[in-house]
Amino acid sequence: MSNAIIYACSHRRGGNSDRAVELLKEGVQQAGGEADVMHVRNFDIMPCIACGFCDKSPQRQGQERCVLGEKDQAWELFRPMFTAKVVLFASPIYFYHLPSMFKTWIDRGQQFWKARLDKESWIDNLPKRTAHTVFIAGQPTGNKLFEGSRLTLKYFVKNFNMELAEPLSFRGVDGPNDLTKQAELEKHVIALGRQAWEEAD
């Protein structure tokens, strides 16, 4: 496995989550790694239709496992989850949860859940890795502001034999340049990118 993949999960271009992606990439590079960025908003992702096709197709792998696999670009986003040494996400929080486009892609991961449940070798034998994430919320309060997003992402990455590290979570970062204005917060994001690469190297 090689490189890091950073998923930019915001609907908005040039916002705080995009800035966090830049900082994560900088941290990976400081540690001697290389990182590719994939903006979820740039991909055509159809919603899971709960048809059960993936449950009934154990002989199928990859794009052919899902009835929608050749109709959209979800698999292009999934592919690095199998090959990247380091996986990172940067996401805003909308109404106490992940953005809809990002969540739609996660829901398409049902196919991997079923394959893992059945211990199919193509997914059951993936190497153990750790996924990292940055959550950014405009809301300054709320005891469980990040909890729904954390749990969803935790069980999504588990399908790829990853453990989700404790998220780096920021509150009250709402305006387009709020993160840029807070040098200490930016340092934490860079440090996370650096740490993620060093721990996996």
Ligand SMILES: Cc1cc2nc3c(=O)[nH]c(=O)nc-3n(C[C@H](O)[C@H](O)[C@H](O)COP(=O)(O)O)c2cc1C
The other form holds:
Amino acid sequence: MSNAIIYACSHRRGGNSDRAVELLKEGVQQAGGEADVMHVRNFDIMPCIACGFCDKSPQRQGQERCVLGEKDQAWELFRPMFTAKVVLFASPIYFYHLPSMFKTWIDRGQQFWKARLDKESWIDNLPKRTAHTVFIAGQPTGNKLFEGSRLTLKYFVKNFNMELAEPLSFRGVDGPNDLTKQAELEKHVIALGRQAWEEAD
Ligand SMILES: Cc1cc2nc3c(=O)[nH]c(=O)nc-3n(C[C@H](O)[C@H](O)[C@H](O)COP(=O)(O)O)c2cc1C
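Structure of the form predicted in complex with this ligand, please, following the form predicted on its own?
What follows is the whole complex; the chain from before opens it.
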């Protein structure tokens, strides 16, 4: 297993999630690790078209299992999910859920769910790992503000034999520089990056 991978999942360049990604990376480095960063918004991802191809193709592995596999950049984002020692996400909440570009990529993970059902070794034998996430929401209230996003990520990372740790969730962080203004919150993000690497190492 190689470096940590950190997925930056906001559509907004230079906003709170991008800042959280920098801080997570800092934390990983403090613990002696290295982290690669991928901004989901920079990748061209086509939506799952629910064609059932992945369900009918048990012999096909990896990229070949999805009818769209070579038509877009979804697999560039998927590859580190197979090789990274630890996986981290930083995402804003949009309408009580994950941003659409991120969710579009996640939906393409249906091919892995099918492969795992077939107990195919290329996905079934991945080492057990932990995934971590920072969620950032503008509103201060809402009992279930993070719940849909948490469940979606939980079942997405399960495809890769990962458990989702309890998310680090921030409320009332709305303007693009709001996280930067709150040193205490920033410390929590760095600590998460550090802890994620220490536990995985
Ligand atoms: C399309 C859209 C939908 C949003 N929906 C919510 C929401 O349902 N609840 C909430 O608390 N904040 C919502 N927000 C606010 C963002 O979560 C907030 O501004 C956050 O800081 C954005 O993170 P970023 O800077 O990483 O993009 C929404 C923002 C956008 C652009």
